[in-house]
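Here you get one chain, nothing else, as structure tokens; it is the form predicted alone.
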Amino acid sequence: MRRFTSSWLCFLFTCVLVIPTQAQDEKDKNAIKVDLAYYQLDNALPILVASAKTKNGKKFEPVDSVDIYLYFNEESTVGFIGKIRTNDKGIGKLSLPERFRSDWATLPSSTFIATITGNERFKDASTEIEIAKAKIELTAEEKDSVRIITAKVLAFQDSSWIVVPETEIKLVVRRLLSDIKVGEDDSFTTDDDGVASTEFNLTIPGDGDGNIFIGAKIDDNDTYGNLVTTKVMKWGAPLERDDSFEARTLWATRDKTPLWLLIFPNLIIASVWGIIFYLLYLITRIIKLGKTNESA
């Protein structure tokens, strides 16, 4: 009995010491904010982009090297997507694993959860977003020398796809650094049939065959997230091969320096040194003449 009582006293004494210490450690940690965004390209499995930032004075700054745990529909072992670590910009991303494809494809909406827990520097934080399943159907055709781009927005409801009217969408040409808008307007709004279209009148370079990437995208939509659909069309100007790098040009390698750049600077250098040697010769002559006059 004494041994049992002694064990309980030790346990209670340990709790009294540990719990305040843990509470104090948690209080000393900095607050952190976690954000989550949903991206889907060409109707493939979505990519989740998580970011972490903390407040420094009056502004937020990104936090690197923070582990963020992602979950699909429920914060459990079953719904665990994976762990990402933020980069120097406070951002990390992860594609939805293949094992969730069936659930993601059949559900009209999905919830994605991002949590930061057990971090030594920051307090626990979490966020979640609910995304309704949607897609963009993109067509591009040429009729009577007029090129038309048409995008149709569809949402998945009751096991079928229905049109989505009154949705802002952008029609662009996809480029490496930034997209180029197709028309004069920055964005379009889908009509009652969920359709937005515009003429394509741009003259831009493509690849060697004139291929360019036509795109339709929905940005930062509260319901559907970020959706992008692309299509390759031969509507660009074929890129001509530039062989000038192999010729004698200013931007070529050193062994292909233009001849005029080799000749004229060397002539200038030779002329300067020639004048210097000529002056030295005259000085030598003057010195010799002076010595001759002294001897006489």
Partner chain sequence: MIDQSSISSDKITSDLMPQKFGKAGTIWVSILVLLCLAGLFGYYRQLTLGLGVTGMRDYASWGIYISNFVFFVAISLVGSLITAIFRLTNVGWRTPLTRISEIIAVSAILFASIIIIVDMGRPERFTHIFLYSRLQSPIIWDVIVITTYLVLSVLFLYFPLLADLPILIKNSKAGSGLQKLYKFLGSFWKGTAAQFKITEKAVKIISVMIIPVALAIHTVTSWLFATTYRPGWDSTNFGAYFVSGAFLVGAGGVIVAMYVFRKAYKLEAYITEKHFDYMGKIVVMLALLYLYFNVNEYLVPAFKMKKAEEHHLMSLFTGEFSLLFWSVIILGMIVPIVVLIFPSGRKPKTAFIMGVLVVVGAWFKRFLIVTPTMLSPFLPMYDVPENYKHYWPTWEEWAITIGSLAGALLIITIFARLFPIVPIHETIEERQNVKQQML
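All of these numbers come straight from a predicted model, not from anything done at the bench. Residue numbers count along the first chain shown, from 1. Rigid core here is just the name for the largest C-alpha set that superposes within 1.5 Å across the two forms. Compared with the form predicted in complex with the partner chain:
- Here residue 43 does not count as shifted, since its C-alpha moves by less than 2 Å between these two forms after the core is aligned.
- Once both forms are fitted on their rigid core, the CA atom of residue 65 lies less than 2 Å apart between these two forms.
- Remark: with the core as the superposition reference, the CA shift of residue 55 between these two forms stays below 2 Å.
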Given for the second form:
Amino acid sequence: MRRFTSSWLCFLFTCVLVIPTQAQDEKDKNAIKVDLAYYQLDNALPILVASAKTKNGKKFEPVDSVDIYLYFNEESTVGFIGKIRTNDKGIGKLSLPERFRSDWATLPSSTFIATITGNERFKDASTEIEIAKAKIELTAEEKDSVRIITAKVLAFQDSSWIVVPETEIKLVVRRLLSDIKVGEDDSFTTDDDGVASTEFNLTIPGDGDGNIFIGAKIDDNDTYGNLVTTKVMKWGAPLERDDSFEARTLWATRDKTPLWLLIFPNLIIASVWGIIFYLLYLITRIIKLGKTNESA
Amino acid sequence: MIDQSSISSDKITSDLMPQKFGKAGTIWVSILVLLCLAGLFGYYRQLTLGLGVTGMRDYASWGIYISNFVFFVAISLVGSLITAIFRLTNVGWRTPLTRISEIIAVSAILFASIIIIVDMGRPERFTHIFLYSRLQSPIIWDVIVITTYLVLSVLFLYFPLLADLPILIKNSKAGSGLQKLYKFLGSFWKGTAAQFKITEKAVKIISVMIIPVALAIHTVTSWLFATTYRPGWDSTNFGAYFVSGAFLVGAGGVIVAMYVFRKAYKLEAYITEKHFDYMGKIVVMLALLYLYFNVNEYLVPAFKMKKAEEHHLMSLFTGEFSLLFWSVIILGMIVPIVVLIFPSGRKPKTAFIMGVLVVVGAWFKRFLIVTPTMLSPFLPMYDVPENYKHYWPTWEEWAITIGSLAGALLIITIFARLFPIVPIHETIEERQNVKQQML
Amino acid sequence: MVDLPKIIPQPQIPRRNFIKGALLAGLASSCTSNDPFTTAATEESVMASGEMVKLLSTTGEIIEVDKAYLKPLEEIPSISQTAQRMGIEGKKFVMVIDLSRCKNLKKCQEACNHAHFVSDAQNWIKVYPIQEAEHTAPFWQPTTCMHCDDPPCVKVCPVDATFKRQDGIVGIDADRCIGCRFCMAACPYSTRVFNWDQPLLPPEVLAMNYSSETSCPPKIGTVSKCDFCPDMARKGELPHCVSACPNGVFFFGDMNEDTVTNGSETVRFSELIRDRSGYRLMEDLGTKPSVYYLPPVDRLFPFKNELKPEEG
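Alternate state requested, the form predicted in complex with the partner chain (shown: the form predicted alone):
Below: every chain and molecule of the assembly, starting with the one above.
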């Protein structure tokens, strides 16, 4: 029974996917543009970001709720990475699954393919990017009270890492929503040794211990994609803890009512209601008196 | 007036015993019931469709429900005024007025709590007030003091009623539902000295206690407004201003009720012209007091004309609320003062008309306290549909509000049907005392 | 679920010394909205099911893929109600609105309304034409919720339905709100709106559990307002209004990091406020807003108001 159901579902699925694309006039559908970007953080497995846009008049607008299929190196059963669905900004993300790790790690360059097929609203579309594997080595050191950040860019060729000169790289302090550049320049170019470095002169708050994330990034590189390497350094000013949230204030939650507001009103309530209960007790006294009077 | 002390206690009892509704009474009750039903229907619509059926919108987010609530809280203050303050200051003529004012207080405070639930966007979450109550919020303070005042007022109604219950039991039809009710409430009352002593003690305790509680309900209610930054509400005077206004409307309400009960139940021998005379004087004093606070509330900010206050004050003085504003000041305060200051103005009929003016004026005064301020925000009213910039209640709001007022009157009416509106025992006692003194 | 340490390795620092905010900061990157480091880029944890499903390739061939790989993974890990009420530890969100750049395009409003299902009449963001005095220059003033540090609305709430979070955000729990509207009366910035009628929502939104971080779905009989989009911040993304503004009027960031960004420029908050004479609205009320304004000097656009003059 179950096998029947599942095969029936398979059939249905195929119908849904195949029949509309063949039966429905492709011309009725809008064209859609799919983009793919490659991000790699601290030499972990890369993250693929696919986005879908469609032309509305002269402007491109993001398309939400579109399924995009991702493939590694080839559009096949083996290369299928997974499916993402775009959000309201037309973007979907997926990190490369663990099962591709060995392939990805050994290949000097990989191709990533994003496709939109069998969509009800849009024509088929696909894109592919070829990314050469690279990494950034980030070092930060303090010598004679001069703080230096150094980044070295390396690419993976012929099963070894070789330096990459003439590449644009940014040296930053990483923040929640954005990065702050270290030094005056927006970006640096690596020298013949694949190295870029700058002095760190920022006075910037870190966490409670003064830790900050410094980072080196390569943005939108045609060959290497987007790479970021980060490092935690105790180069920030320690953040002073703000305890106002824990304080008993008028705007705090009920478990943090100011003590005076807890004590005095409750004293008043207790005394007033104490008297009220005494009055109720007086009623019972009157009742009792009435009863004894009756029996007597 | 000349020799009332000569009325026999049997006569007093038969005069004051609750009577069946006559023709007028039946019509009166049916009208009230119909108004209540209309209010219930309006509320049914509001429950199913949401507060969108009201005229309230984001700027005027409080409307006549809130002003009606303030009105109910205000008028309920009368219980403590007549009963407690007069009792403590030994005002001799208070006896026929105590129960009237106390039942006004109970029914008004009851409907104040009902109308505040009506104003809630999520009445089914009423329990959240107890489950998650947050002592920082003035609403919680209000909930606490109103509950306290309600309980105290009921007790204040009940203790003096005890002595009347045997009379009621004796004079009602044996085995009737009414008699059962009386028996349930006070069959244990034997009128022994010990019982009297306890009752007296209890009444004395409540008299003292209810005054601060009554001041608290109205002060805390004023804080619902005064704890905000809004023009017209941001005042340190607000508690006293509200309390004085509450005393005024309460006293006006008592005059109205006195007149109506006097007519309906032929109580001319008990609620005499003397009572109207005294109450008239009290209204003059209270109206002057309230006028004084009004001058404070409007003249002082108008003198400075701060930018934020300007829109609010001008909407009252010359703007969209000016007609109502000056009507309330003139008809609700100045005219009653002028009329009641003359002895001939304190005759029952004119006093009654002035009482009506005071009460109606007070209702609209509450509207003027709430709405114009809501329509005078700090940042200009902008980028909203036109109907957001004005407030006019919808028929659902009027139906519910009028229904609630009718409901309060209905409670008073039913109470007067069940219990003597002028305390029988106390009146007999008083008359006997007078007689003894004369002898 | 995202495994944070996997994305940001933290060798030498014991976790408890490292406030979570900074940890989040580490996840952050440039503010381009397609930066994945900031977010739950979905880590693979699916095992092959062995059950195959047919897929059509771009060349028209049929590819059989494992069904387990087809399931789109949940992007945002759901956050508990308690965590939503607490807010993000170590953060103090702040907004800076540059009045010299605003030309009343209302893209912020549009994006906000779209993201939060706000009706046109009840914009959370309003762009006021302001002219302080007769002879002073008019300018456009966008307002959001001020997320006050001494919030008058939170003070008066009887049931903790609106609350102050440790990251400075004033949130609303629409499942708790009783609809008394005291907060609306208390707010001097007229920032709160009330759902008078049943909000018109797509069924899938209606079916969602309420989240105070997205203020969705709005519920009838309760109060709504700008929430500073903490759900976006958790993803390392900017609030909708900030990213929607083509003129970079809105800067958003974390005061504890002393960093604000409008999407293309990232600046030190303290320097911006110092150099451009930042101020807050109605400072005299003592509400301590979290929204700062830069005065409308050297305006980029002439003030054009097609509206009637009395509306300004």
